[in-house]
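The chain below stands alone and is given as structure tokens, in the form predicted on its own.
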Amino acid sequence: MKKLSYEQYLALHNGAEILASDSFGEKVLRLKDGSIIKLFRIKRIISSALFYPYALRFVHNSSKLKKIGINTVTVINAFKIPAIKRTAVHYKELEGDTLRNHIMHHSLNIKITQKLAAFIARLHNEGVYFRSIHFGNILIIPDNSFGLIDIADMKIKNYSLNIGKRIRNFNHLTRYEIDKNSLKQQKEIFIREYLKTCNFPHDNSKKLEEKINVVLS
């Protein structure tokens, strides 16, 4: 990661639009050129982020996703900013609309449900365990495929996820009632398409189907 002085950070920050903040300060900025800066703080005194900062995880996950053909943001650089006790990632925004916003304006129709189920199954088949997965972090991009944003909290294995990991990830996917309620309306279609794309053997797929059905109920 490149180390930024406070003066360099201020120069980068100059004219930026604040997209997200919390009680600890700014979290996401849009710079004058349209690119994005996402800031990370260490939340605990003892944390793995001390040794493997979230900014670096973001960079590595972007690279891994692109290698397996999953749409995501394009990283420009990663920074360590000691003066504000933050690390940061600088990236080009992925063009598209969040799935949540799309559903609010167009509803979750059968075609989108089928494509979403196949997309989630593909992520799981590819070993992608995305803890921050929800309809606000899944984008429908202009070619009508899906992409992922806010990708720091992710692990990508070189083998497909087991049933336990898949079900835990479905719990992440449906953590917000607004997302879960949308899926419940298309539950049977979603589960059928997910299982069709899923690389599970038939004798295990029934158990997986039952567990997904419970999560979406």
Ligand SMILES: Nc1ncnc2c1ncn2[C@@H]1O[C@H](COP(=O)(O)OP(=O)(O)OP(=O)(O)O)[C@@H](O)[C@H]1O
Given for the second form:
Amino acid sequence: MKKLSYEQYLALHNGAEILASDSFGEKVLRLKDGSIIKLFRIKRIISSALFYPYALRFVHNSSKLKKIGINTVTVINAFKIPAIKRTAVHYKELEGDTLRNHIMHHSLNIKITQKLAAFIARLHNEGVYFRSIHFGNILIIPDNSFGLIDIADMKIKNYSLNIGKRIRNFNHLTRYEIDKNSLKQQKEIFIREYLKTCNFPHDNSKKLEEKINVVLS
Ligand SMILES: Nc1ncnc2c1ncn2[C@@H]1O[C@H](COP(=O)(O)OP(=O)(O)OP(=O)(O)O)[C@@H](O)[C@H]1O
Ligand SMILES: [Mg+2]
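Right, the form predicted on its own is done; let's see the coordinates for the form predicted in complex with the ligand.
Entire complex below, previous chain first.
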């Protein structure tokens, strides 16, 4: 990771639009050239983030996702910015809207539901366990395919997720009431398409279906 001085950081920051912030300060900035910087706080004195900074996890996850054909942001650089006690990742904007925004304006129709179910099944089949997988971190791309942002908190195995992990991930997916309600309205279509793409043997498929039904009820 490249070290940025405070002056270098301010130069990048100049004219930037703040996309997300919290009580600790700015989290995501869109720079003048349209690229994005996401900042990570080192939360505790003794933290795994000291040894494996979130910015680096983000970088590694981006390249792993691309390797397995999942659309995500393209990283330009990763920085250490000691003056503001942050690490940062600098990436190109992925064209599209968050699924949550999209649903707010267009609702979740059958076609998008089917594509979303197939996309999530593909992630699970490919061993992607994305803990922050809510509708604010899934982008819908203009060609109606999907991509992922906010990818620091993710494990990518080289084997497909077992049923337990899949269910835990469905709980992550439906953590926000607003997302869960949209999905519940298309529950049958969503589950059918998800299971079709998973292609599990009949017994496992039935078991999984029951468990997803519980999550979405
Ligand atoms: N590559 C991108 N392409 C388009 N929009 C993006 C991109 N990266 C971030 N954004 C926008 O910035 C917002 C916040 O980014 P991100 O999800 O990475 O941060 P966050 O810290 O999780 O913020 P929040 O808690 O608000 O989700 C997103 O919801 C999205 O609107
Ligand atoms: Mg987010």
